[in-house]
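Form predicted alone, single chain, as structure tokens, below.
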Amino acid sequence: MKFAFFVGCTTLARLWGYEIATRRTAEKLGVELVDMPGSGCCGTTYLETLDHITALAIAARNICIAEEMGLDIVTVCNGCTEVLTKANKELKKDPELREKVNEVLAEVGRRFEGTVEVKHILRMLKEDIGLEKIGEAVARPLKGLRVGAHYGCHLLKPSDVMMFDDPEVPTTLDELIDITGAESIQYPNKLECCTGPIMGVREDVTWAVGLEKVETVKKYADIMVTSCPFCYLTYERCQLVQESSPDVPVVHYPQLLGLALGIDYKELGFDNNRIDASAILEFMED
């Protein structure tokens, strides 16, 4: 099983642990993630409000690379997933718009054909590999570990575009956590936004909202697990800027899964996590 791997800017620049954990867990499950030569920024979630055609062209250029590879795309960023999915669907549906974007793409020698799909890593794990196969591969269950799952907005919404899980009562990340032997617990305001998108203009609000959620998770769970680099950065950073940190480990889902699959802690990029998560090792069964 092969996919074109769209890592995204933030993960590449700041969260190498997320990338390496994704690669190692995919390899362990028999999935080949192939680098996309020449890929760039997805176009960001807000660019379309400034220049729709330019935003589509930037996203479509990346999709074209996967089309040339003959592979569907796997992403690890919720924002990238939404941007690429939305552009892919919009251009497939609207021939007139597609031609306008292809006129732009022609300047760099590319043309959007609409032959591939875009999937977040969580969707690929559940739909293409399947919970049963993942469960069979679990070598060291994380029994007794309580996990607060955070989905992130762009993974689920707009629901008519993403068409993934129930946007109001999602279960995919919870199921993927449970398959590791850990327990995904329910907690108040579980689907609340991390407010990362306003970090640049109201940083104080981002840290306050993030801290409130982290402190809530601490009442119910041992760690927080995310599936988005921006959400991860928010929940980690909001703790680090405090004089007294709640010290709730924030973990990328592939890191959690990798441990359950028997991959060594050091091979999963935990050195990149700024809040020590080594307490997880106490829950690993031999």
Contents of the next structure:
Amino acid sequence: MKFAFFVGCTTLARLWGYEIATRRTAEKLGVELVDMPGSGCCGTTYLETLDHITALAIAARNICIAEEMGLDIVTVCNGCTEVLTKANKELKKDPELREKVNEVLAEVGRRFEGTVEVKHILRMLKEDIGLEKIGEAVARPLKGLRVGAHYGCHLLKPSDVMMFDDPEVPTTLDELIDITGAESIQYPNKLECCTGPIMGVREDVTWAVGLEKVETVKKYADIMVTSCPFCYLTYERCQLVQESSPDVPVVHYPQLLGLALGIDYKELGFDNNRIDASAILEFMED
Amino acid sequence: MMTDLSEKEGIRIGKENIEFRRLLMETPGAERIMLCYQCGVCTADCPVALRVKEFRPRRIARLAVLGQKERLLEGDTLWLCAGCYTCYERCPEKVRVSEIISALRKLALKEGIIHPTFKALMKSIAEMGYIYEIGDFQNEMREDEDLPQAPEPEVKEIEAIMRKTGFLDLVEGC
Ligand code: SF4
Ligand code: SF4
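Right, the form predicted alone is done, so what does the form predicted together with its partner chain look like?
In what comes next, the whole complex appears, and the chain from above leads the way.
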């Protein structure tokens, strides 16, 4: 199985732990992730709200690169996933819009054809590999580890575009956590947004929202697991800016899966997690 | 500065308000504003409204219907939406305040209004191809971690696209 790997700005620049864990885990599962030469920012969910055609063209430029590679795209950021999926679907569906955007893309010698799909890594794990196969590959179950899953918004919403899981009662991430032998717990306000996107407008609000969730998770679980670099940074930073941090480890899903698959803790980029997550090791069976 | 969305001063609806509403309804996403019956689901479930009392999605929908351009474009109101799509999913009339806000941001930009954070981000994309600098320092770190170099994002292409649509000129003019 082979995919074009769209890493995304935040992960590339700051969260190499996430990227390492994704690459190692994929490799272990026999998935080849191929880098996308010339790819850049997806455009961001901000740009979508500012200019429709520009947002579509910036997203489509990245999709064109995957089309040339002849590969579907795998992403690790909820935001990139939404931006690229929305553009891909809109442009495939609406020939008039596609022409308009292709006129812009012609300026840089590219053309959107509509030949590939975009999917978040969680979706790839569930739909392309399958829970059963992942379960069979688990070598060291994380028995007894209680996990507070955070889905984030754009993995699931807008649901009429994303068409993945249930936007009000999703189960994918919980299932993927349970398959590692850990237990994904239920907690109040599990689906609430991290509000990371307004960090640059009202940082105090984002920290308050983040901290509320972290404190809730702390009551029920040992660690928190995310599937988006933006959400991750919100939950990590909101703790770091406190005088006394609640110290709830925040872990990228592929790091958790990687451990269960038998990859060494040191190989999964955990030294990039600023809140020490080594407590997980206590839950590993030899 | 936060917009005062209270209606203490009273709301007048003149020709210019009707005109602004027409403009808004022609912007993709805001077509259904007249169907809002003020049920308040959007405000009740908004994670930002829960903590910021000046940010009221239902009121944004109402002010849109009344074409209250100044009240809507002033201050941080439009820039406080986190884009979580909760109101999008739950609005019983599919009016979707998230989409009204998105349409309003597009109109704001045409009036030369953009939040400084948004402006900085858009300029970063045009200048670096990424929202952050990913240069020698980041690539050296990546090398230490056995990661391949970050893709070179062909900044010229990205800038050319943003110029061609007129977007970059608008942003720079703000
Ligand atoms: S949820 Fe929809 S109908 Fe109800 S107040 Fe908000 S925009 Fe209006
Ligand atoms: S999309 Fe914006 S307005 Fe709607 S619920 Fe989320 S933060 Fe509130």
